[in-house]
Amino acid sequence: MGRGYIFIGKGGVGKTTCSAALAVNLAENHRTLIASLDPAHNLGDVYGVRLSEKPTKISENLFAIEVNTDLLTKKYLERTVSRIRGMYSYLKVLNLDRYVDSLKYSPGIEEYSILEGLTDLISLDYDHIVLDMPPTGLTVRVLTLPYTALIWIEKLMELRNEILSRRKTIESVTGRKCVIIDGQEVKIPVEEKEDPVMVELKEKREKMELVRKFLSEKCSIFLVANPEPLSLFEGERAIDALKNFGMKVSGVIINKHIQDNEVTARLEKIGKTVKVPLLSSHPHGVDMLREIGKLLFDVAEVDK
């Protein structure tokens, strides 16, 4: 697992700009990976090359990633409807296959394929990761869902015990293994490692310590924002629902910077703060991004 580095920020603030400038400047030294995580993708148009869910290379040590987030959601219900149609192929009389269609349509499934995405991505094998999410809203909400997930899925154990000790319970005084079920027999299972809902909820639980980890112990955050009164505003929001989950901001950008302002000085509050120029030309292709990349290494508290 690498370090990571997540730029977050409204949309249209230079998120992409800034990070691409930075993993230039990363991979100098180190094996780097960039991956754009945000839907509406031009982490392509900023190093001009074509980009796609594979890992293309951009110079010696710098790859990168545009993540087809389309795809993980299609997956990901893939992979679920699969799970849940195995556990429970019994049971046609719940008319399951109603009940899994319809979870394509259901509150959360944007940010939870988002977030199946991100955890493969630290499993690769790379130095430093540096991520370039979405805008504001649906980033908070990413990478807050691995705290509240695991609240989730612990509740679910302890329930999901419970059944299986009454299982058990109603095992011993019967005798029976096996029930009928619709005309076929199926086991009945009453331990831990036997009971498939089981099992795929310590497989959760494990995913998501995983990304909770990588969040509190190896990533730092940046807030990439304008010298304008909306971006703040936004920034400051993101800011108090990521210190709910005790994440912090580890530094913020201000790009397009011209003089200050009272808006600067209310960011400058927030931490540790670079500011970007605002150029007469959109920065794009490794050389232009490398001058960027520069400014950024104090902030983003690497050794040069």
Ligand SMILES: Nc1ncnc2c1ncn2[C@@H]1O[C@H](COP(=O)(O)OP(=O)(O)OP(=O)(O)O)[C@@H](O)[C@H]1O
Given for the second form:
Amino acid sequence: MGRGYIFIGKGGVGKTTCSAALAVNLAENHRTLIASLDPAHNLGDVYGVRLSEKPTKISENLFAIEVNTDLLTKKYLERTVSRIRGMYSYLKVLNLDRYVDSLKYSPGIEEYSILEGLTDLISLDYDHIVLDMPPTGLTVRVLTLPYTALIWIEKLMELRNEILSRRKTIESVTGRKCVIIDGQEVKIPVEEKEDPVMVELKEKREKMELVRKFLSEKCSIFLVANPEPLSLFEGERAIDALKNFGMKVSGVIINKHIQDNEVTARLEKIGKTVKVPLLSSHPHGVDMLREIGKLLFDVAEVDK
Ligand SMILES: Nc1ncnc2c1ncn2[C@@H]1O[C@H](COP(=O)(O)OP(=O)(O)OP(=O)(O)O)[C@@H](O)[C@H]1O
Ligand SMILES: [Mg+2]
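Output the form predicted together with the named molecule next; the form predicted alone has already been displayed.
Starting with the chain above, the whole complex follows.
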């Protein structure tokens, strides 16, 4: 598992620019992956390179991906439907495939598929992984999802254990180990290891724990803000939300800085701060980004 870097902040403050810039500099000494998990990608525009879900080489040691979150959602729903069908054979009467298309609009699905994308990335073999995230609201929901999901998974495991233990009691009283479904004898699982629902819950718990470990122990989170009140307020709210889950912001980037004001003073109180000046043209391409990345090293505290 490599070291992770996440930039959070209001829409348009410069998260993609800062992510791309830090990645260029990290790659000077380490194998680095930068991945856009923002469904509205523009990482490729910043590097001036067409990107896809497969790593594209940007420079020596630097690879970039734009994760296809629509595809992840589709795969996730198809996998879920096929698992449900396997676990609950009596649901055969329902045509679950019909629901896949509408389920993709369910609340939480976008967050879950971005988290799936993040989980796939952290197991890749890179020293540094920079994650270009969507604006604050969605990112905070994605980052807190492993924590809330773990609470639910533990609860569901307790309930499932209760069901298994009751099944065991019934089996010992009646001696019946099977039920007939559609004219076929189906064994009713009573042990944890043979119960597909429990196996699935354990797999999910393992996956969520891995992401939680990455986020809490291996990842640095930075706030990007512009010297204007709305990006400050949104940033402060995001920091509070993350704090509730034990995640803290390691530094602040005041991007498009022109001069200090009340907002910059308040941002500086949050933590270690770096100021990136407002440039006359939009930052793009490896050489221009490298200059911004040099400034970011001050807050990133990476092993150069
Ligand atoms: N220091 C800077 N000076 C001048 N322009 C900048 C600077 N940083 C970023 N920009 C420009 O600001 C715009 C938004 O930047 P960027 O896309 O990096 O923000 P973002 O936070 O990732 O946005 P989104 O929330 O939409 O993903 C872009 O046009 C970018 O080129
Ligand atoms: Mg962006």
